[in-house]
Amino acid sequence: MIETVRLTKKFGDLTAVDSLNLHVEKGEIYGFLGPNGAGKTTTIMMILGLLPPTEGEVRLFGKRISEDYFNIKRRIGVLAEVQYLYEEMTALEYLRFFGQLYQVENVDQRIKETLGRVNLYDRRNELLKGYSRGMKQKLGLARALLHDPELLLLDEPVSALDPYGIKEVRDILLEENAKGKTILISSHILSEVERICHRVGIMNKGRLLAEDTMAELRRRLTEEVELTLELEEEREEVVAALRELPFVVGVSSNGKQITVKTRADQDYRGQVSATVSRHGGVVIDLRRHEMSLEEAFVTITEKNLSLLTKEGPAA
């Protein structure tokens, strides 16, 4: 659905996007991640044909965007991070205007359905200048969905929303994906990306460092796994035995509670539990804490970047 081939954008001496090879497959939800200034928005602008590349090319639906610009754009729905709306219009007038541009059939019925999905139908006759930022964000999503596009490009789709609004948008995106829609999401709310995306691509300084499934990225980012055990009773010999295991990085205990840090190359819970049993301990509870994407990328550190690139960059 989206393919970029050595896509590059330079602004004078600054290379904002550097030889980017991005692949988004039909029917997937793709998370496009990276710190501020990584080149994500510049990439999206080039994908949409709003910014010409310095080098390389963009293909959408298997075609160069320059080959069939207007027909390709009709097949895309876009939500920008900040909504610039016609504030003297009502929501109904605003969507009717875009419905006419996209030649949407049964436009009033489609508007009713779409506003209902974002929980704004009861506010349809209010002027947009009175809308909150979150309401404007949801109206922007309604506009992106109005013409039933095959591909959605969403830049920070839940940034202005409260938890209820975030869940609303998440459910809508999952419903759209279940219908076969392809979705690219650029977001800093990594917990949401982790919940719904099939694959993610991570950019830094204009280059794509990694492009993979959530499980594989977590594996590459995680050097250690933390196991928390609760024993029936305190046993010092169990703690000593756990420290001797070759895959254990560290052990700490507080009475019946034991925390074991292991290498992340495989799941060691069975061997830990067996060791406890051999030394007379009884495990009441054993939990494995997996690093979330948000924990790993709240700030993309140099350490994280080296972990991503040690198996070779995706670009």
Ligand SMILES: Nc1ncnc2c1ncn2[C@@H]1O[C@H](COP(=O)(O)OP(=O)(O)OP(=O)(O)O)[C@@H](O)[C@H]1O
Given for the second form:
Amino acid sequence: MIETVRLTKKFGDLTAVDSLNLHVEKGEIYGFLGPNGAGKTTTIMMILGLLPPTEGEVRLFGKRISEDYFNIKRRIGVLAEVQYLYEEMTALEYLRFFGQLYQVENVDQRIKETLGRVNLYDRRNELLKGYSRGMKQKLGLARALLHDPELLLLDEPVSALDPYGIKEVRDILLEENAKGKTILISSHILSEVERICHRVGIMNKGRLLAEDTMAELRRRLTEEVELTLELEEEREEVVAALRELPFVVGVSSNGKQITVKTRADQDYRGQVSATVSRHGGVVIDLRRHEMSLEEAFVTITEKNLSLLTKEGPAA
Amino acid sequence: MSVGYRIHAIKVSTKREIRSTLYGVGIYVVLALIFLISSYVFVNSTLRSVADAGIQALTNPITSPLFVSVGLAATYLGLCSSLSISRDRDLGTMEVLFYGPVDSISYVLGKYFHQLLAYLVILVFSLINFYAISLVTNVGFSIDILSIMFLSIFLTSCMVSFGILLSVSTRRVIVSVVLFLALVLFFLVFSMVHTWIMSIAGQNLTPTMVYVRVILDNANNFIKWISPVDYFLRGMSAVFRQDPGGYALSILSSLIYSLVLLSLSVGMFQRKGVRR
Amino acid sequence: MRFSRYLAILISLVMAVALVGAAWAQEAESGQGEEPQQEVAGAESDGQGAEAPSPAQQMLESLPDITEIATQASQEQIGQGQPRLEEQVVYSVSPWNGREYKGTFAPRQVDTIYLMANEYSILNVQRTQVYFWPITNEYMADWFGLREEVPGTLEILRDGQVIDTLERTEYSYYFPSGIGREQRLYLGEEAVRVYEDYRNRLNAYYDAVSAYYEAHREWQRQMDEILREVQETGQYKDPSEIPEPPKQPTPPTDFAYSPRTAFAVNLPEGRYQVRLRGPDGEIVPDTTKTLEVFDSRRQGVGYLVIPEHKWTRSFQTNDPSDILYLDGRRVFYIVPHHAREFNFYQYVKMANLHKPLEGEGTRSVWTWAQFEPITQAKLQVLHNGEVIEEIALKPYYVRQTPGYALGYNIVEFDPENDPLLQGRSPTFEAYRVELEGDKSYQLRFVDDAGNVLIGSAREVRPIKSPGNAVYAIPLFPFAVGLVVFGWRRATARVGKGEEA
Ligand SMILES: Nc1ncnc2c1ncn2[C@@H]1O[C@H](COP(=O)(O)OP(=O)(O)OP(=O)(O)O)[C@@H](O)[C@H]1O
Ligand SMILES: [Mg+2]
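What's the form predicted in complex with the ligand like, now that we've got the form predicted on its own?
Expanding to the full complex; the earlier chain stays at the top.
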């Protein structure tokens, strides 16, 4: 459905998206994860053809968008990160306009259905300038669903919603997916997507760091623990010795600070500390970072990113 | 076919925009102001001068207030178009259209037809206004006035295309607005000065004035191709001469002018992209 | 304008001809004339067959040409020794401008000559002294010092092909009602005939003047006789016995120029070339020029409108789309004439070749030129498409009346019924229009066959002054806006709004 080939976008010196190869298969719900500024929105805009890529190309339904512009656009539903509405219109007028634009049959019936699904039908005759942020986001979703698209691109679709709203949207998406829709959801809150995504891609600084099924991701989260040590002074041999330990998965150091990833089957803090002392190091601080599911589900940040991917945190 | 889709997109977005224009109060207030200004001009130039002279020959005196109101209305719409795209971009509402089946051609043309349609509405009001004025003053309402009104659609077409071009080629709203007003003002003042210099053609001028006139005339030969006002003035003079060829030519050249500016706008727009 | 000044000189010259003639006749008759005049008188009275020209004829034949009048450098200018003095072969041009023949010339430096299409204009190739006068930016010639006709034939070319070759022909300007009014051009034998006819009438007039003084003296003698008789006898004579005084002859009111020779050019619209081929078969240097022959863009009928209440504030309307607006005034006079619309630049250049700056920068301007006056047509007044009145041209006289509010009174010029007008001439001839009520009318001119003259129609509308009520109309869109606003408020709300 979506395929990007070495997709790159540079804003001056900044590479917002770096050689991205993304595959989203038909019928799946793909979670597109990454901390702020990872390049998610930039990627989605390039997929839609609203931002010209610096390099690489995008294929939708197996075609480049320019090959069949209007038909491709008609098969996509988009909910953007920020809702830009015509404030002087009512919800009904707004959806009617998009219904006509996408040539939806039985528009009024369809509007009633979609607006009903996001619980806004009662407020259809209100001007949009009076809508709350969450209402606007729900209306945006209604707009994205209105023409019954095969592919939904949702950029942080629940960022403004309350828990009840989030559940509502989740249900709608599952329902749509059950009807065969392909969905791409971008988010930096794992919990939003965790329960419904078949696959997730994790992005940071423009690069796709990991692409996995949800089950695999969860396994990794529960199998590894991160320890952060602070030594009195920098010592090369300590790092080398830590790498030799059988339960250590990865080590990275930054001067006096050392990050050690261990297996999660037991608490290895004592052994790590002992190893350091053995090689003449003095531990002045030692912390255990267990990426609890809760923590990860609240938000993905640059800091805890390394727990989700095989690589350590980028230097 | 994409042409069909494009036409559909133009139709739907034009419809939405014209509706939002008509639902707003702005256009009515602006129209009332424009008509007030033109009535003031009419009362204080034409009616007063006939009253002073007792008897006077005038060519369609209602054309002077008509010209004022057409000029102001076209400028207003041109200004709206010079605002519209940059505003749409700033508000982000433009982007939403491009998620769906709207491309740069249909977007730009949608803007264009919106303003043109708004002008047709203005024209209906103008017709009522000037017909009423001609009735109460008995200045007469000739076919010529209708011809000029029809012609003014093409003036508006030029102005709007001009505004759109400025809107897509400048980065900031304020720049396109100021640029638009400055250029329109320049064109107006230029053609007024030129018309005035030409109207004293029969008098003995000093050699310096003759050289000024020669320079103005040469400048006019260039400016008449880029100034929307000039196309209209030529058509108007064709109406007074009962010269259908000249009238058609003025319309045709206005259309070509609009087409060229709109193509430039689309090109410019594509180069800049939808997102900032 | 310079030309009108020279025209005045010309008119005074012509009047001088008449006066000198009359004075001479008087002196000749009184017997107090000096010797040479006696001799001339002798020659004149010797008979018409004599070859020696009469003084009238001498005067007529020494009159300068129109171009010479318009472009002759003054003696003081020549005396100042202009550095740009140059002997040149030039085209002197008398173009027809619709009303009269103007005078100009194209020096070597001027490349294009402009003429009106389908009308005769006079072109001549002459050698003269040319001056450039930088202060007024014009070329002038010393025609009195040097005027030499360059012999040859005039070739007219179009697209490089010679399409016509002209020989010089005789031409004469004729003014049927005197200089300053209608002007006609006669060519060839007709020119000679018209001139000779005029000259003969002028001579006959001088003869009549001589005869008049003769008769007057005889009458005076008879009167003296009668007076003496009355004094002697003391008896009054019966009025029937008193002899009638002789009638003073009236001079001819027309005027004809003595014929000269030049090329008479009449071409359809287009761009041509002209050049002079000398008797040796060679093209005379400096005689190849572009000839731009232009036609009018529109034809019509111009009205000179004279309002009764301000008769000196007359105005012109040429455009058929002009509407005559009346505010309270219902009486006006129309003096119509044929009119044609030309490009201002071409029209002005045509008569001002010697002034290179004249008309520059006016190619986009159009102007209506007056052609002959309309005198035979009838003015029709229409109301709702029906002719309600037909008006004929009549002479009118403006009489100053101290008591009257306007200070003057325009009356029909009818000396037979109005003794006050005897011996006077009409102020103008016009069509008098008097309109009734607050109705709109249409005016138009029709010829004898009843055909409407092209471009002669004008609408006449009484204007109403609605005062400030006119400002109510523009508020209509505002009212519509209010309605829309109200409706919008009622159907689409901000914030909470439940609707069934
Ligand atoms: N128009 C632009 N000009 C310059 N830099 C830009 C532009 N748009 C985005 N960027 C930069 O590109 C990077 C990626 O931005 P993007 O909006 O794609 O991130 P994101 O993953 O959507 O973040 P978030 O989760 O906060 O929405 C950021 O560093 C941002 O500053
Ligand atoms: Mg984003």
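In this text the structure is predicted, and so the values were computed from the model without any measurement. Residue numbers count along the first chain shown, from 1. Just so we're on the same page, rigid core means the largest C-alpha set that superposes within 1.5 Å between forms.
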Item to check | Large Cα move at L51 between the two forms, threshold 2 Å, rigid core | outcome: no
*Does Q109 move its CA by 2 angstroms or more between the two forms when the core is aligned?*
no
Relative to the superposed rigid core, does the CA atom of G281 travel 2 Å or more between the two forms? yes
Superposed on the core, the Cα displacement of D265 between the two forms in Å comes to 8.0
